[in-house]
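A single chain, nothing else alongside it, follows as structure tokens in the form predicted alone.
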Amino acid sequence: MRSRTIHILNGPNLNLLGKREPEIYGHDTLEDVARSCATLAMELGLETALYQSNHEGEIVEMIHRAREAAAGIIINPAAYTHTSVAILDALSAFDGPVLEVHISNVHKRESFRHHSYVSLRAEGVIAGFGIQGYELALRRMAVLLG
């Protein structure tokens, strides 16, 4: 049977979600994201596994592991969005759908945040909906996986 597990990967500083710049990122934590996604995934006939790292190479390794274990990837690469060709290359080696999520609307922020390497691989990008963006991505993933 084909995997129905979605890996939700989070980049640097997202371990501080709910504590760091709540005026931009809100008060919800990464644990809240994990809980809400797991609940929704059950309704959609999916499973989720949420990971976070502040280290680029570790995120690349997470993507490599997803090749064997995940049907799709939802990724919030955080600051690596704008800098990491290594993450783009790893995502390009993943066969399933990839959705990019950003909690804030990156297009209303500093100009360097307007470019995303990850978008070159992602089937879609969700930005500016707070942590609800993860749920929107999960709903879209369910459609993509059929």
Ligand code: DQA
Second form
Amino acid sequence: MRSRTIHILNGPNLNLLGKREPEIYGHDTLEDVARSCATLAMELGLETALYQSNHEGEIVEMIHRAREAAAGIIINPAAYTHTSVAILDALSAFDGPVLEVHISNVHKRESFRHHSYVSLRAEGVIAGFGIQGYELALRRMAVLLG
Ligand code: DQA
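Now the other one: the form predicted in complex with the ligand, given that the block above is the form predicted alone.
The next block holds the full complex; its first chain is the one shown before.
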């Protein structure tokens, strides 16, 4: 049977979630995201594993590991969203569904945040729902995986 584990991957500076620019990203931490997603995943018959890195190459390697270990990827590539062909290429080598999450509404912000390389691969994108976006993506993942 195929894995029902969803990898939730997070890019640079998201280790500071809750402390960093709370007026934009809120007060909840990445541990709060991990906890709420794990609880919801149980309801949905899924499992979650959350990872974060400040390094582009490490995120590429996390995606490579997901090829063996994950049924789907939820990714907030943070600033690498707007710059990283390497992350796009790694995601293109992953077989399952990919959902892109942004805590803030990137379209309401600077124009350099309006373009996403990752969106070229993602089945869907959620932006501007705060950390609730991760839970919404998980619900969508359950539908996509059936
Ligand atoms: C972000 C938006 C990006 O533009 C930014 O670089 C981030 C976080 C978000 O979750 O809103 O670090 O991905």
